[in-house]
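What follows is one chain in structure tokens, specifically the form predicted on its own.
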Amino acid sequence: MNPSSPQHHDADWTAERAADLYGVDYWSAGHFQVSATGLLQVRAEIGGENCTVNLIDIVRGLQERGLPMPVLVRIENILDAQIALLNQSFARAIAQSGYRGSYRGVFPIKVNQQSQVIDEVASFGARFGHGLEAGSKAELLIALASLDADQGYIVCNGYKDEEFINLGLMAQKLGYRIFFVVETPAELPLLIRCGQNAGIRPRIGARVKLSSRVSGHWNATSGDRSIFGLTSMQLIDLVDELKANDMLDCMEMLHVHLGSQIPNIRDIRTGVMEACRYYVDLAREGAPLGNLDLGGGLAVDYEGSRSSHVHSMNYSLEEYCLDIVEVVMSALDLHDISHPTIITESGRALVAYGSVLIFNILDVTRFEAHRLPEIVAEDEHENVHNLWEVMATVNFARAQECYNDALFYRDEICDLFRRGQINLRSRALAENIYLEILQRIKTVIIGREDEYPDLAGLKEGLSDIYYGNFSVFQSLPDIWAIDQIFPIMPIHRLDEAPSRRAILADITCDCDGKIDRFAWDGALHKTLPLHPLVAGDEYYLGVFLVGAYQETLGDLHNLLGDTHVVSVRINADGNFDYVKEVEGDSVADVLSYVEYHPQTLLQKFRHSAERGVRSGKISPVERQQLVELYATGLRGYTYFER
């Protein structure tokens, strides 16, 4: 369906059409979806029965209490909800299989970090054993504080120094299970050591390049040119040199990386079946192995499309679990191999759809006409006549002339204003009457777009832009630094049809501070369809599937710091808690992150504040005013406040 197409503002509108053209039952993964009222809610199941809340209701309740847009949004249940279906959907995949290993899930620390969503992972992980994955000295001080000994695995991966490998040495005296994954040469000998200097024989694992080269965004993690893993002359050295320090016994798993984000099942069951080679192998020179870590890959479908797109996929999680237990299992089987425990280190799939970032809309720009006369002066410039009968002669028939005539037209004005020919009244004028012949270009070929080629570009150049208040660089990086699509809609008003088609711009000073793709209808778009602000009312937005990634590797700038984050659990009764609540940056907290002093800053000001009651330009009374508002500028929100 087409926003802008007719039938498309008829009276027959409903939210379920709405639901539709957003895609929500497509990306949402049954966690979300549009009340018949226009509203859209968040889906918890809760003792097998169905329970919904409405996002705008906490929305609501955050204002009551104080904390204006925008804001972070967790959804406790959510993430439990894809942590357990992971889990499960694994053993189911195992028992149907007569799969004679386990799986156990190891969260990658990095895809989210914030202490609300570890903690989550590990107390609500703990009923599955699943574990948590540390790539610096820094995230293994978090698995090992958030996990108890008896529970996950913790798999080490990246860089390891010294101090790295011996904290994780001495916790896994206390009973941790801790994997060391070497990456590169030069890592064994330094585990080596420590684990003699410790007496500690370390649980090693080896991570190897795959030659096979998957599809999608982060494919730099696969392939021959990987900047991590060992070649397979590598491989056989770290063997050769595990023997020698008669260690090999200690080589306990298999680790490989396919990539992020993997669209296509055929490129996971490919990789998946070439690591297998590799555990063959190994299992034949006589290291005992037990565990086979295939890395992430499990894909979230952005753009709802359900396809091999980059953000999309073309699989299902029930599919993913079955097809990697069979790949192994058949392999395996073949050379008489006791089937290995699976490791998987999804994190996308597990965060991304717990965390919506909503914010209010704060204006509206749009091409359109306003207070045409009826007539065109006499006294005008010829050109701007010419443009009046450009407007009155548009039709189909006249299409791309009346397009070219006005652009000639227009273009000539503007040359006359620049040489001071014609004055700022005439040129406004005559940017309306080129706007007004626009837009009546754009209704007389909707439709029939295709016979004119030249003007496909025209709905997308009329379209509005709504000013949001947010800034991509902090919340949204990727979709400024890697094109990525997240999903984007109203949470209310969705039983009224969306008449207007826009773009997004946040409320930094940058042109790229906008977004303008978005996944809807089944298809990537140029423009969103959006309703009609209405004076004296908010209008809001949520991004979805931002659990993964944004929250860290966001930045200051402009100085707009983090966002208020609220953690919310949806309650059997239907009613919601708001669990915990962070307040986002003040002014005066971005400050010193960029090496300002605050109370330093006030203090230099009260200074200039003082000399201007010196020197007569204000009074003392207006002296203490600007200073309190300069105050009160540092304590307050980085972000647009009502």
Ligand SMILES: Cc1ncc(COP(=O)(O)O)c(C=O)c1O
Given for the second form:
Amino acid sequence: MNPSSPQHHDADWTAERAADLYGVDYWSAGHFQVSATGLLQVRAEIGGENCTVNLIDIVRGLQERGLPMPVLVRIENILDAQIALLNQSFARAIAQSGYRGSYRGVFPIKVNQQSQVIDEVASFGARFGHGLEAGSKAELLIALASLDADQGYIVCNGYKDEEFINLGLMAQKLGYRIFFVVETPAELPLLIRCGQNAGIRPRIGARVKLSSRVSGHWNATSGDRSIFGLTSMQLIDLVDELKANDMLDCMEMLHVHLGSQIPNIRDIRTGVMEACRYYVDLAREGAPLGNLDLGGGLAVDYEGSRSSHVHSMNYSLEEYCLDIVEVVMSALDLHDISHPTIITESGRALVAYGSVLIFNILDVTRFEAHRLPEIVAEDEHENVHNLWEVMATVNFARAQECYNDALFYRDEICDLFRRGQINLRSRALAENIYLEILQRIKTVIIGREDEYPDLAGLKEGLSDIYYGNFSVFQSLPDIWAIDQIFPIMPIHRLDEAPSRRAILADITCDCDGKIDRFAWDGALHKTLPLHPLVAGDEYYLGVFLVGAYQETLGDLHNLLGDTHVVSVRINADGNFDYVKEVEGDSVADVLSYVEYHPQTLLQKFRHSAERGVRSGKISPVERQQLVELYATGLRGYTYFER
Ligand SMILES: Cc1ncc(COP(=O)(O)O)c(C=O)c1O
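Next up, can you give the form predicted in complex with the named molecule of this protein, since the form predicted on its own came first?
Once more the chain from above appears, this time first in line as the rest of the complex follows.
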């Protein structure tokens, strides 16, 4: 279906078709849907009942409360549901296959460190004993304060210094189940010494490098050249050193991390099989183990293509759980080794779905001719007349020829302009005619573009630019850094055909501050179908599945700061509450992050304004107004405010 085709203007467009076009059922894992009236809804199952809330109602409520766009909306119910789903899927897989161990999830704090999120993970995860993974001292402090001692596991990855280890060991005395994962050979002597000094036997995990390489963007975290983990030689040394210190009984975990966002289930199976081989041989060496931590990797289908593409996944959660349980079981049964507790450190699969970035569109650039004259004046340059003639003769059979001619005359006119032989008005007229020619060519070849391979880029080249009130660098850094795909679509007007095609530009004025890769209609495209703006009405877009990594990795490019964040809880009666609200950065906040002192800036500006009064450039009243404007600017939101 081609959204720029005339069919999109027809009356039989339905909201259902919009749901299909934007692939809502494919990427949303059932958390979002389109209403018959064309509104995007978030869906929550409460007490067996389906409750839905329109995203546009959440936005309107925020407006009434004085919170302007852009806003990151977190839906608590979704995080709750995802934690339940992961734990219940493993429980089902375990029951179904007769596995004799259990499952424990730990959420890697680095995936979203925001305190609201960690609080929610801790409270929603409590009923499943879901724990936390800490990769640094700061994250360990978060983990210890967020979990009760008898709640979930705390898995400590990353480089650990003495302070980190001592805190973990003392916390172990309180009853916390803390695992120190040895990532490099240098860590073990320190861990042994700290344990001996404190008189506490640490629970040790060994992270091994698997040679299985996985596909996907993060495949460098897997395979022999992965940065973290022990080689098999180093693993043997670790076992021997533990034996020498009479501490092999402390080795309670084997840890592997295949990578993040693993799209292909076969890679997961292969990696788990290899991990089991290590597990078997370590058990034979006499290590008690009992815990097999398989790290992250459970993917999110950002693309909605259910494929092994980098931003997709070719398996379901059920399949993931069942495959892991079955592979572990069959590998260990062969050697009569008892089934360990399976741990996974799923991050993105838990938190991605619950956050939506919503922003308004500020402006549009269209690549269309406007105000074309009825005729070209006789004294216009010959090449402008030539362009006009080309325009009049565009048809399907001559599409390529017209395109070549238009390009030729347009370039000639640019040269003439550079040499001062035609003026700005003539050049503007020529550009206008040129755009009209391209638009006509695009229209006549619609549906038969494959007959004109050289004109393949025309549709994208003539698409609109929609300027959105957001920063790619602050809110969607992975789009800039790793070409990540996120589902993006309007949150209203879905009962209207989206007759425009556009790329999105943010307000950073950076040429990288744009989005020009979108997944819809089951494929990747360079443009997104959108609705034309209606004067006086806001047009809102949502970027979905942004709960993992984006907030933490975002930066202050152009000093656009954190957006407002609101947490929403959907209630059984179908209403919703704004349960938490974190105001985004003010201009003063972001200035202070880069070492300015807002008060000093204000002071300096006041002096400068005073000098203006003294030299008679402004009146004292104008000085007062100017200083007030400056002070208001400091207090204001960093984004565009209407
Ligand atoms: C050690 C470790 N565990 C877990 C994760 C989380 O992975 P994911 O978000 O794919 O679940 C990561 C991320 O790269 C990681 O490095």
